[in-house]
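Okay, so here's just one chain, in structure tokens, the form predicted alone.
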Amino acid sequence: MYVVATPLGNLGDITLRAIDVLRAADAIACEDTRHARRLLDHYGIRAPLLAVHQHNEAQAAEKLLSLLALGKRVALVSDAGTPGISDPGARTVAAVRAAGFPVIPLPGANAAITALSASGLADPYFLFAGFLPAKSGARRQALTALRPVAATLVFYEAPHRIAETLADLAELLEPCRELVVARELTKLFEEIASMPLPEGPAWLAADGNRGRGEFVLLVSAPPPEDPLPAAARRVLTLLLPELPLKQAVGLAAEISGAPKNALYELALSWRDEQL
């Protein structure tokens, strides 16, 4: 079975290999047969279609296994992007692999990576979190858990929840973080906007058209944590004028329990600023 990435919107964003595989397939498993047919018609591909979506994936996987057992070539696609990435397909792939048939992935379009490549965010890591929970309490709980993750956070969001999600992001995450909103990627009204995180709700409200389409939201990593609590800094501030630097640092570390090396570096930086 071939796992085939398909365009997010622009039909030109499909690989030559994907077209060859779809043309050679004996059957194409797809999320929505009507949606898939538009892409296949565009490229003159006439293979039979089999619906595989979140409500029937277990049963549909059995049909695919029977085709594979007969030596048929099957391609798996989703409505847009890469199957199994916040889309149906993962259970089908697992069933095919468990049955001993090879699964061959074809790289291609993916909304999260497409948005990340144009975001300008330079964090060394990113975490793809997919769709946040639809209910407010669960969504806020999930965001609170993600807050300390030292990476760019990447979310998908639907238009009917975008306002609530932007409001929760602005409230629950640090205001110094940057937000990138990528909307309708590769489509006619594609828009990619960057702003300080607290400005997200106002940006959305400023234009009714901004709430339309499918969204990728990217939030820059949190600011680095200060290893020294305020109390340790105050102790060091009080001791430095009275004692030699090393002695003040050692006593401050003993009193506050803060890391001695961090206190020493801080004391040196303060001394350099006074020179």
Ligand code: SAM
Contents of the next structure:
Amino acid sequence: MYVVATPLGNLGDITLRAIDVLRAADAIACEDTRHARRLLDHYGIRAPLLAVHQHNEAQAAEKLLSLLALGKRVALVSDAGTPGISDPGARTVAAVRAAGFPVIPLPGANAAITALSASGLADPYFLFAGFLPAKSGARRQALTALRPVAATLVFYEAPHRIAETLADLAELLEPCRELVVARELTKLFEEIASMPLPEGPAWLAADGNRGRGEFVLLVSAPPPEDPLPAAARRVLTLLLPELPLKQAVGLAAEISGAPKNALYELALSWRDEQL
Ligand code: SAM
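Alternate state requested, the form predicted together with the ligand (shown: the form predicted alone):
So here's everything in the complex, that chain up top.
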């Protein structure tokens, strides 16, 4: 079974290999047959379609396995981007692999990676969080749990929840973090806007069109944790004028329990400032 990424909006965003594989397929498993037909018609692809969605993934997998058992070539696509990424597909892939058939991925469009590539955010890690829970309490709980993660956070969001999500992000995460809103990627009204996180709700409210379409939200990583609590700094401040630097650092580390090397670096930076 081939797992084939399809465009996010712009029909040109499909690979040559994906077109070849879809053309040669005996059947194409898809989320929504009308949606898939539009893409396939564009490329003159006529293969029969088999609907695989959230509610029938188990039965559809059976049908798909019977085709594979007959030696048929089957391709799996979703409505947009890469199947299995905030889309159905994972259970089908698991069933096909468990039955011993090869699963061949064809890489291509993905909204999260597309947004990250144009964001300019330079954190070394990112965490793909997908859609936050729809209910306010669960959403806020999820955001609170994500707050300390030392990575760019990547969310998917739909137009009917964008306002609530931007408000919760602004309220629950640190105000020094940067927000990138990537809207309608690859489409006519594509927009990629960067702003300090607390400004998200005002940015959205400033223009009615900004609430339309599909969204990827990126939030830069939290500020690095200060390894030195205020109490450790205070001990060092008191000891430094009284003792040689090394001794003051050693004692401050013992008294406060803070890491000696961080205290040492701080003491050196203070001394350099005074020179
Ligand atoms: N499988 C897809 C992928 O690989 O990115 C994502 C499918 S998920 C059901 C749909 C969500 O992806 C949308 O609600 C939106 O958050 C995001 N998305 C899809 N297309 C997008 C686009 N053109 N611009 C911005 N976000 C998009």
